[in-house]
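Take a look at this one chain, the form predicted on its own, written out in structure tokens.
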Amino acid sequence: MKNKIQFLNLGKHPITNNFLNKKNPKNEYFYNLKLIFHKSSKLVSLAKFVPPKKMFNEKYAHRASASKTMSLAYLNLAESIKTRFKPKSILEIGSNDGVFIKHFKKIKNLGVEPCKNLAKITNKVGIKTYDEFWTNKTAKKIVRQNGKIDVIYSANTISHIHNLNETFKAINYTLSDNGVFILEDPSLVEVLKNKSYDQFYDEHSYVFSISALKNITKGTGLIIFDIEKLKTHGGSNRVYFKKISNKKIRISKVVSENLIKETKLGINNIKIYNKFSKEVRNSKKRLIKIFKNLKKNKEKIIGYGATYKSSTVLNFCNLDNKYIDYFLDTTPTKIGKFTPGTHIPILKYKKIPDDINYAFLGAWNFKDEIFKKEKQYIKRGGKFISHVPSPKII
């Protein structure tokens, strides 16, 4: 542990996608959610990883296509990739329900998705999907059966995979000589800025900085050549990689600009993480105070969006069914179940009932989409509770 420094302990947490059939189940699985900074690579990660099969299986609940915001973003990205790179083949690592990869029907489009229930969805519509984890073995199978791939894309998935060295080497092996890998994941800079500690949970083994990505891809045959800043998921990076041997693609100046900016912000120093830890503990106190004051006034509070992120907030702040009466959600696989750890009922979304004046924003990263959808609720005086960037009633 000499190279690793723990800076935040968020306590005991359940598997975020383990939505419960019973309110008080026996033997619910919990793990310790502690965060560490790796001094040499500058990575920020969980101190101890949760076994992948406990998280990614045939019961996986998240459906990427459920969000209009993300569906549109994936459509726009698909058109951009077609124009910019003109690929003859594309592979998505973590293809979920096909919301992105479905836009490439005119070329060879492949998916890798270890959650068998999701792989079935894409296989049924003709997208060849490998229902296994991304490993060297999987990469070799794909190349053997399909040849080298021109574009590999992965959104909010590489941060789930524990062995990063193997992951990037397998990507390099799978890419054609002039191929590109596009990684999209939450930005560590934005997490620190927003104090959005809920970006850390069992699936998010890592939250990446550009500095860390540069360090961990050394020796894998890949190099960053471009970066885009995104608003999705509370602030993300879209990072473009090429093979080091590829001299046709030039490295954009935004790469060095991002690295310099991160250094100036102190992203490579433990001091910024100790400060973040203090801010998170203060955030917890302030959020609990909001809930307690509302409950003293006999207010009924619901949750809006039983997201994976919200699980971190609820369990860290001990906000269970004494504080939140129920969650509203649109995902069929969550409806009629209970939130992991805190055991709050999840009901099918219709509209926010008239007797509700306060709703906790579980899906705060889709705030703009939600506010447009809930104009009537807001018009009649309904308010939302958010913890980002600091606890407040909106």
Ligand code: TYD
Second form
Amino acid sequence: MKNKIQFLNLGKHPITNNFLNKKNPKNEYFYNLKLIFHKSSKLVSLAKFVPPKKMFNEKYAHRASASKTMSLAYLNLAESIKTRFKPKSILEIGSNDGVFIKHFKKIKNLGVEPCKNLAKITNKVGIKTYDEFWTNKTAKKIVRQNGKIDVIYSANTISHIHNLNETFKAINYTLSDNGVFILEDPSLVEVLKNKSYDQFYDEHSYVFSISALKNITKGTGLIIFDIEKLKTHGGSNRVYFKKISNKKIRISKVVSENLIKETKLGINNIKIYNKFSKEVRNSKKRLIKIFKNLKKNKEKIIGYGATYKSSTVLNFCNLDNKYIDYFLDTTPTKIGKFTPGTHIPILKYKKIPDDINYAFLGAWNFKDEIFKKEKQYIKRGGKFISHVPSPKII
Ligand code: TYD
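The form predicted in complex with this ligand is what I need now, so please give it after the form predicted on its own.
Expanding to the full complex; the earlier chain stays at the top.
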């Protein structure tokens, strides 16, 4: 029987990170975004991966420190790691602009960041950052130069790496005997619940369930011993691993509780993905209807937060500049550019102008932060359009 089952075809998509300098560039790169379920490992992944160098390069636009919510979450996590594990050394895989790793100045703190523009930022402030992809070779170099590492942390990065077996084995190799690996990535359960199909794009090669993580780390030397549920990125898992050889390991009961819950939900069976596929196709129809109705009434619509996620929604639903006048965004590297594939201008964030009554919530994962910030807009009757969990005007 076939091991890989395709359950959703989201059509042609550009590189989400490829914010354009020109409205209609020549030769924009597109790939087919299709989703598959792996029957044996229970992994959910893109059917075909995009070459990493096309996505992670010196033009990489995302700045992890752009959000107050995330900056605070990283600070709190850093404090909790210091108290719980008392590490003498820490390494972050995918250190971005240093928003997390900068909190560990008193111990050996290292970063791995293949986007050279970002690695430069952290190297400049004295955080030794390896500007390369996380591979066996990099792991060996790091251990050779720094010894084994007590805590390895990686948020929203492991799901971007294609070769998971090498990735986890290299982490196991790099960890000290009592070391801890902490992985943080969007939760597949939450994606299915929220129908947030926009968690799938070129970079997100995988969206993990705990069941799949358990299966794919078998044989890598690592074992899950704790899990925390997070609100970030629309619902994420923070998963704690130790070496299976560690005699002192204590496995929290939340691990089996999560596995049981996922099985009961049907996460390990293709049926739930076929249902999700149907829901996503309905979501598309309903979102397009909302935009078309507003346009019929000559409403101006803007976008709020030119997220990578929104690229999936806009390209899947064919919502281009005819529907959305422009996006407002706070990220300097996106401002003045155009959204990939749909070519909508991105303007520097400012107060939402008075002639705008509808804003598509590209950054729905920061809904609370944004609604707090836009109190005035909401007070004057301004509305947001969100496709999560189902398309509606809020
Ligand atoms: P992010 O959450 O990283 O989502 P993705 O990984 O899908 O890109 O991106 C959030 C984007 O939203 C980022 O470009 C900054 C922008 N943003 C604003 O413009 N204003 C805000 O108040 C917030 C919270 C985010």
